[in-house]
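Only one chain comes next, encoded as C-alpha cells, the form predicted alone.
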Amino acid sequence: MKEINRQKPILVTGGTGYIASWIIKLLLEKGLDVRATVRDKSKSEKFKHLIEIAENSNGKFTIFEADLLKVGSFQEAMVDCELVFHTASPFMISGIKDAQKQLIEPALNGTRNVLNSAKENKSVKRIVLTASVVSMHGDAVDMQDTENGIFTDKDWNTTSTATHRPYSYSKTIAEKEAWKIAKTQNQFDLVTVHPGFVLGASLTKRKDSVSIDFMISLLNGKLKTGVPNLTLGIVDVRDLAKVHVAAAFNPEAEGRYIASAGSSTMLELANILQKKYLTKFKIPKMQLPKIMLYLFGPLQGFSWKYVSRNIGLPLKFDNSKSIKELGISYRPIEETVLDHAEQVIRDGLV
C-alpha cells in the first residue's frame, strides 16, 4: 500500500455532511491542507461551521464546487491530491418518489465521476470510500445465511433491489462500480469504510439528515406511541471519521472495513433516553407489536416485505478486522447517543 505525503492537499468530497465535517474537523486539527466539495458555494451557511473550524485549527481550508453528477467536476478540486475522501451520496430511506434520481443514479454516477477523475489526476494514490453495511446485507433475514451468524467484510447484498430498499441497493452497486474501476488501474488504492447506522454530535444545527432526524424523532414524542422490534448497528460518528482517517493513513489498511460499536433495538436506544430525561420528552416507552407494522406499516414506508424480513430478528456486524488493523477503540453506545441528545437539545432542535 502507498505512504501518503501529509504536505499535499487531501480532498473530501460532500463536505458539508454529517460524517464528512467530522472528517474534515480532525485533519484540520492535524493542521493539513484540506479541500471540501460543496453543489453550491453560494450557500455559504451550509459550510459556515467548517470555516469556524479552521480559523481555529493550524490546518488550510479551501471550499470548491462540484456536482455528482457533473462529469469532470471535481477535477480542480482533486489537482496535487494523493488522497481523495469520498463521502458524498444520498441517504434516504423514507418519503422516496423516484429511486433512480434520487438514489441510484447520483451513487452510482457519483462514484463514477469521482473515481475517474482520480485515474486523470496523477497524483492520487488513495482513495477512502463512505460505503455503508448495508452492501453487506439487504435485510437482517439474511443473517441466517452467513458462515457463523455475523456479517462480515467478505459479505454481499444480494437481496436489495431498486424496489425493495433501494437506499441499500444504491449503496450495493456504487460500491462494486468503485472496485471494478479500481481493478482497472495501479495508480491508486481503494479502501472502503462501512458504517452501521450513524449517531453522535452533529457539528451544524441541520435537521436535513436521517439520522439527527431519528434522535428529534426519540425525544419530541413523534414515536410516543411506540417503536418497531428493529435492530440497528451503531456507530459514532466521530469514532467513523477516525476509522476513515485511519484507513487513509496506514498504508497497510486495505479492502473493507465495517465501522460499528455494536448493535441496539430502537426501544434499547430510547431507554437510554429515558433513563436521563424521564419526563422531560415524549420518548417512546414500548415496541409496537409486529402485527401493527404490518397493518399500518406501509403509510409509514414499511411494505410487508420489509416488516417480514427485519422485524424482530437480530443484526450483528463483525467489526474486529476495524479494531485490529486500524486500532479504533469504539465508545458506547450509550454515550454516543446521550452526546447526541444533548447537541440536538443545546441547539434547540427539539
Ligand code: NAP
Contents of the next structure:
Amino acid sequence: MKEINRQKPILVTGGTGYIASWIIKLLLEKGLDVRATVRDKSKSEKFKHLIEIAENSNGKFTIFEADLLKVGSFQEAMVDCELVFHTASPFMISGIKDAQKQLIEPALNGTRNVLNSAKENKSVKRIVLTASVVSMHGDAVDMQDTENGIFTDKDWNTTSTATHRPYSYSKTIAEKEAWKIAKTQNQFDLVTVHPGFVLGASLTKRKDSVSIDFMISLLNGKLKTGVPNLTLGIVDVRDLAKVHVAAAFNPEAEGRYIASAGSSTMLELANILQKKYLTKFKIPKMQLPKIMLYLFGPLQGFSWKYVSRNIGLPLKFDNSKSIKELGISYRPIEETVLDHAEQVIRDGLV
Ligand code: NAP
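Instead of the form predicted alone shown above, give the structure for the form predicted in complex with this ligand, please.
Next comes the full complex, and the chain you just saw is listed first.
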C-alpha cells in the first residue's frame, strides 16, 4: 500500500458539493495544498466559502474547471497530485426526467474520465472514491438475502436498474467501473467510501443538495402531513470527511468502507427536531400509511415496486471496518440532526 507525500497537491473533484466542502476544509486545516474542480469557475458564489476557509487556514487552495462529461478535463488539475478524492457525481432522487442523461452518463463516464486521467498522470498513487451504501444494496428487502441480516462491504447492489432506483444504479455501475479500471494497473490504489444518508451542518447556504433539502423539508412544513416509514443509514458530514481523509492517508486502508453512524426512520429524525423545536416549525409527527403511498406515491416518484420493497422494512449497515481500520468514531445521530437544523435556521433557509 502506498504512502502519500503530504507536500504534494491533493485534488478534490466536485469541490462545490456539500460533502466535498467538508473534505476540503479538513485538508486545508491540516495545512495541505488543495485543488478543487468546479464545473463553472464563473459561478464563484458556489465556492466562495472555500476561498474564505482557505484564507483562514495554513493550506494552499486553487480552483480548476472540469466537467465529468468532458474527457480529459481533469488532467490539468491532477498534474503532480499523488492523492485524488473523486466526489463529483449527480445526486438526485426525485424529479428525474432522463436518468441516462442526468445520472448514469455523468456518474459512469465521469468516473471513467477521472480514473483514466489518473492512469495517464503518473504522479497519482491513491484515489478515494465517494461511492454510497446504495452500491451495496438496492432495496431494503434485499437485506433478507444477506449473510447475517446486515449489509457489509462484501455486498453489491444487484436490483437497481435505469428505471428502478436510477441514482442507486448510477452509483453501482460507476463504482464497478472504478474497480475495473483500478485492476488494469498498479500505479494507484483505489479505496471507496460508502456513506449512508448524509446529514449535518453545511458550510454553505446552498439549498439544492439533497441532504440539505431534506433537512429544510423536515422543518418548513413540506412534509407536515407525514413521512414514509422509511429507514436510512445516517452519517454526519463531518465524520464522513474524516473517513475520506483517513482512507487517504492510512497506507493500510484498502477496499470498501461503509460510513454510517447507525440507522433511523424518517420519523425518528423528525422526532429529534420535534423535541427541541416543539411548535416553532411544522415538523412531521406521523408516518404516512402504506396504502396512501401506493395511491399517491407514483405522483411523487415512488413507484409501487419501490413502496413494496422499502416501506416499513429495516435497513442496517455494518460500519465496523471504518471503526477498526480507520479509527473513526461516529457522533450520535441526534447531534448530527440538531446541528444541521441549527445551521439551516441560522442561515435563513427555513
Ligand atoms: P452535492 O452537494 O449535490 O454535490 C455534487 C457535486 O457533484 C457538486 O459539486 C456538483 O457540481 C458535482 N457535479 C455534478 N455533476 C457534475 C458534472 N457533470 N461535472 C462536474 N461536477 C459535477 O452532493 P453531495 O451530497 O455532496 O454528494 C457528493 C457525492 O457523495 C456524490 O458522489 C454522491 O453520490 C455521494 N453521496 C452522497 C450522499 C448524501 O447523502 N449526500 C450519500 C452517499 C453518497 P456543481 O456544483 O457544479 O453542480
